[in-house]
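Only one chain is given next, in structure tokens, and it is the form predicted on its own.
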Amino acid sequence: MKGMDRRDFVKATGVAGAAGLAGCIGGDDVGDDGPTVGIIEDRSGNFGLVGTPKWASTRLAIEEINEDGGILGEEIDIFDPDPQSDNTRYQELVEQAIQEYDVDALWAGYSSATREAIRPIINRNDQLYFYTTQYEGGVCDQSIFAVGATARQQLGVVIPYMIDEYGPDAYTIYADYNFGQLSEEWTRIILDENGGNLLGEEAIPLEETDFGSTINRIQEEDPDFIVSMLVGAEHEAFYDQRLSAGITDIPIATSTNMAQGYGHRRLEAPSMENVHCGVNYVEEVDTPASNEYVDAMYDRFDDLEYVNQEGQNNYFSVYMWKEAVEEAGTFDEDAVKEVLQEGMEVDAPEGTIELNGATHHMTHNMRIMRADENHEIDFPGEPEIIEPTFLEEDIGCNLPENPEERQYEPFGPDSPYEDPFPDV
């Protein structure tokens, strides 16, 4: 019963037989009065590569649930227009999803810039919202369940590995917006915590495609490894130019590349050689639960290119929402939030993870994903469960007790951290 001191178990399984499931692709499957979810994920534009698996995974989960009888005996309708990687269009579609379709839950947005563009609308309407991208961290918001891995979790697994394997000296390149800027701050903190050193850093505009000067500066500094927080289709030019410049021998640590835009599948080898990404999931994870999910995805969407970590986050969070609705006995968003805030253990394709009800974040099975000269993938070491510690331990975020709507920053006034490399 709701209110009991126990963990709820969400079985994000049952993917067999997904081929040929009902539902049109790319349209609005919205009835007159049934429960409705919004899936507003990029399928075109700069983030179409990473957004398409998010959209497909969410549809797959809803279609599986409907095939199995729905939720509380009701079939779930879908509102899923393509926002086209345009934040103004995102704002318009989120308003439409809430005001016109009265969605019971919303999955929307890849980039942190998109999340921040729609967050005032989410907050104004107290909309239950699942943000599933791995991100910079720090969002303590009563309406948002940020279920992707944070920078603290992703960089916290890969940077210590790089220091141990290659040496302490790093050079950082990052996308020049909220995600990249705050991830770069986490890079400084994690380097310092593990005996690393920051030789230099560079902010890259999102539309930049010429990395010649950046590569020259990297060569001048001669780091032991590069930390990259580049994002989107434009920034992938860095990897081909890195290959042309002959610096694939300088390894890269990243929280973005390969796991999201699957450059190891699309770019010519060996441009991604020696790239190491901290991930909670990619389709190469070889476990029965992962293989079952991946097979179902390709059976359902025969033109799908890759099942990325964000797609998996969308998938398990749909089942997490289903469990919370069933526990609450209603689709009422406040009642569902109350159940989610009790905490849940989730059997996801990545493995067993846990929702922290106080912060609306997840533990994750963090892995290091590494590409060789042929873009073959391996996972050095064992998966490591990493808690999303910043909000709870460092900030004291407790949303059931204090329903905030803030984002805390690593070097912000409420954080215990100070910049360990102020002169870089």
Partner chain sequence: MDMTEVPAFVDIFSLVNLLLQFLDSFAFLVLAAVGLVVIFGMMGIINLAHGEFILVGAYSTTLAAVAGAPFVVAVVIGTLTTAVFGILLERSILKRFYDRPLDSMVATWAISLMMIQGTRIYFGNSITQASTPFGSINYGPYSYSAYRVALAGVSVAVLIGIYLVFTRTEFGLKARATIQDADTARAMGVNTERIYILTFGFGSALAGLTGALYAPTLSMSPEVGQNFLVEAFVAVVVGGSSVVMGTSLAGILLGAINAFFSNVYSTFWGRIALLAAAILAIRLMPYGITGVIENIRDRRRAGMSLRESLKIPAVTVLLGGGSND
The other form holds:
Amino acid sequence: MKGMDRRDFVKATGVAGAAGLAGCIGGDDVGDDGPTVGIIEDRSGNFGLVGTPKWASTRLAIEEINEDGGILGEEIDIFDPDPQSDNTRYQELVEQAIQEYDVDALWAGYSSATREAIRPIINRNDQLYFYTTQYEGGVCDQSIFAVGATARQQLGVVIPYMIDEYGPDAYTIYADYNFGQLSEEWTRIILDENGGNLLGEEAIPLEETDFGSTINRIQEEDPDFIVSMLVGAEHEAFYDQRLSAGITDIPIATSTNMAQGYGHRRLEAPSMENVHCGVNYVEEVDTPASNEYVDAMYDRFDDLEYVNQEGQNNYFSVYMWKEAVEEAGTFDEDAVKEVLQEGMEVDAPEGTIELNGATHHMTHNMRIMRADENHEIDFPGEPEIIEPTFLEEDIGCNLPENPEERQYEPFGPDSPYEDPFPDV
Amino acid sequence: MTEAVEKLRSAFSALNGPNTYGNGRAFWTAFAVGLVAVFAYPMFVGSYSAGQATLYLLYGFLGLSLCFIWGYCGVLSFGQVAFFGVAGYAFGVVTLNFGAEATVPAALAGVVIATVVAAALGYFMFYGGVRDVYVAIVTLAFTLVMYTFMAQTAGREWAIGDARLGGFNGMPGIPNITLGGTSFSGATFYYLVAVLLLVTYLGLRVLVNSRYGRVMVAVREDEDRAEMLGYNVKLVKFVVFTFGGTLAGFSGVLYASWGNFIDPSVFALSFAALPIVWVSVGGRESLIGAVAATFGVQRLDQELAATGSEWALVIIGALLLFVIMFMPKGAVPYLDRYAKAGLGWLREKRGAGSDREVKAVDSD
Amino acid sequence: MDMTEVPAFVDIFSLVNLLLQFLDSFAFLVLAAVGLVVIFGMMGIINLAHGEFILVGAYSTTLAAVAGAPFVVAVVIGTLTTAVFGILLERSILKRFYDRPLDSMVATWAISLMMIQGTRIYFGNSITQASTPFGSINYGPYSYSAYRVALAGVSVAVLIGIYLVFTRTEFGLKARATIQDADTARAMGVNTERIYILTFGFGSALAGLTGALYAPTLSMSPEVGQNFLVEAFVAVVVGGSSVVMGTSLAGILLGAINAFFSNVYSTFWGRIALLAAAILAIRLMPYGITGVIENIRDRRRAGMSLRESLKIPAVTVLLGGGSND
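Same protein, different form: I have the form predicted on its own, so give me the form predicted together with its partner chain.
Next comes the full complex, this chain leading.
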């Protein structure tokens, strides 16, 4: 009997000891009762590279607000675990954030797969949730504020520019999963709307690093430009192979590369030469508001490598939430949501933008971010305000009237679009 | 009356034998205490923590499935998560088509499909002459094929009835298990899983201590000798592997209904390695070790992640390395040895009065 | 593109495309696998930290190259660093696992976890990439990265090098003796402990070389080694435990399959075909190509003619059934 007690005891002390040890290392500043926000963003694993600026930006915004006297006179606590790019872990941590820490607002998740993994939990608990990554678009969900730029906004600025500048013929390569496939559908629509032409397309498995055949196929079709929705570190191998195969003269339009994973800083020049990304923000944007934000970020976080598009989305959405809480006069999530659903103008580092209350999406200052042979960035043309039109105009999503929890697709049954290039 | 007692005693003795750790009175007393703790847990921590603990309990079936085939039959599968995932997806497909009322047939469908897939792969391997460490590599390759395949099923063409497979983004909206109008979540789901796990554990104990269990161990110890003694080694491995698939499939069904979600990451290498870690840490030849280690490792991993520390993964790696280096047969056999030694010492100190107790422990 | 489309072998240039793609795939498969195969084939350890050995090679090469070392020197630095790293790991940890290879899987998995995260803590989420040497090969409307094609030559050289090391050097002789029967080798005066150290160091060096060679072509993040795992394991499955023969034939077979499906259909089908081929190969050749070759060799030794000895394995390979039952 005693022996067994001892066994359990050893086990228990082992776990407790290790957890205690971790407790000393980790640093969550969670108090007891005050308002708390959850920041569940990847700092390790596959999405650590792109998730870290999101975590840092959210922290910075909350810290600034606290220094400024908090919200409604209360200091905001932070619960910021590291989900390690693991969707099951996300589910556990989101549940923990909601049940144990009773968070008043939640910023969580990089990939659309993560968003889908935690969506059942968010919906079940009616948790106020900001999803800030640029994404394929179409999420019409009463609990989610999808404040990143959508594929239609990003491609909508860059593809017309490419057609004007380089010619109508495009070839699309995209990551073979939901985001890539739906963005590819948007590419078709936007090409068609702007008089472009689709020569061919190829879906690339997520873990692929060999692009020899793909490059040959592109050369066979000889497009005026390539549309790339490649994602992740593996796919970055494409840019090196593009360089060493000598096809950097074929310009690339993208919604993913550079703005999130800052390939232009990490990859050897000139592999990103002639790449054009549709962005609402990157740290190179040279305005007073942007510079102030970027300086604050680097002051606060010594190891920070880049302030990416998503980081800024987290940053302004924290302030947007603050304003809504103040207007509502309470942290109550329903009341805050009601205020947000009336729409709101926000002064973000990217410029002044507007929340569309009906669809929970944002207008964005869309820019074309272009890398030259030294990977220096410029932004040809003026920033263009692009509205998130798909859900409101094409689908008729109106969340205050009809609180749905769905994702619509460009060629889905509820959408007015039809594939303009059915043979490709 | 005495007949009933006799029956009970014989049923109890079927639970014990040379193939399980912990057969004496001390073990069962502690087991009962542990059981009370497990069942009291939700009353103290509330529904949310119980919900979280449910995940570790339901992983217990996955741990048991590997412990059963690897620890008792010597078949190291790197692909238990493949059966886990297939069952979870099947459960999702059926429930998304027929609604929450269909969770029982859906669960059955999931378990049956996982069993069939395991049987097919097992037949393919064992009757094709695949042995030893090659089994691990083949099952790993199979799992990675599933990953690549499922990750690209995002298109509308990849749908079974109303259920879209959903590619990398996975399949959301899978309902909770529902029995007779009760939807199981939080603490109720915890109790459901705990009871099922208890029954499975006891059932496996009976099985490994039965005649068939001894044949399994004979195969584990020396395949050629078992063959020579007239046992159909291929058939034994095939049957055991298939049953392992059933258990893993059961785990997958519970997982899909726990998170109301499943995605291809259940086929990823990082997840595929976990059952091996649990079973190695707990002790390959110990069913209770597999369950305890599954719970302990996952719990600790979660606690560390929740701190947000960048050292979390380093610490978990170091702990695993430590356990595997210094407790070669796993934690439970290690603890068992010390527990016995300690117990023996206690008895000796107390004198002759407790002879019977010592004997019971020694017969482990 | 879908499978119903007619393959586009229209001109000689497309055939060149296919050939270059084959060389590229072959090199990647062989180089991804060699380090793993040496450690698995010679020592029976499934090294789940294989990817992180590659990571050590890739990072040290990149850091050296970015610091200004000529590329070849950087590759040598990367290879040697990984060898030293491997030996240190072997001495401190892995030597305890020689008699329990399955536990070594858990140990190496734990090491892999610690190394990936340790790299992230120390170096951050990425480091600046080195530049790819050479330019492109141009033909007709097409071009191909010359460096990736050149790697096919390097991979052949590596295979020949391994062959020479294991057949022509004293170390190789002793290593093979140790692998076959450690006790006898020890009785014959071989210092088996030393052999294990050297073999592990050699396998680590090969993994490091792979990392070094691919460093300029891949994005340098702590997960860079994970890119090689699938190919490495698939090549081991198909090749079996023989380092040179198994790996090179597996590289040829799988490289051809991958190149054909990638080139004619799409990258996706190339990947699926690769994995499907691996599973099929296991059914037909449970011990990989190595098993088939050993079978032929055994039959030859048993006095059959070459023709006769080839006959039965060929039938087994085609119709299934274990060749090593």
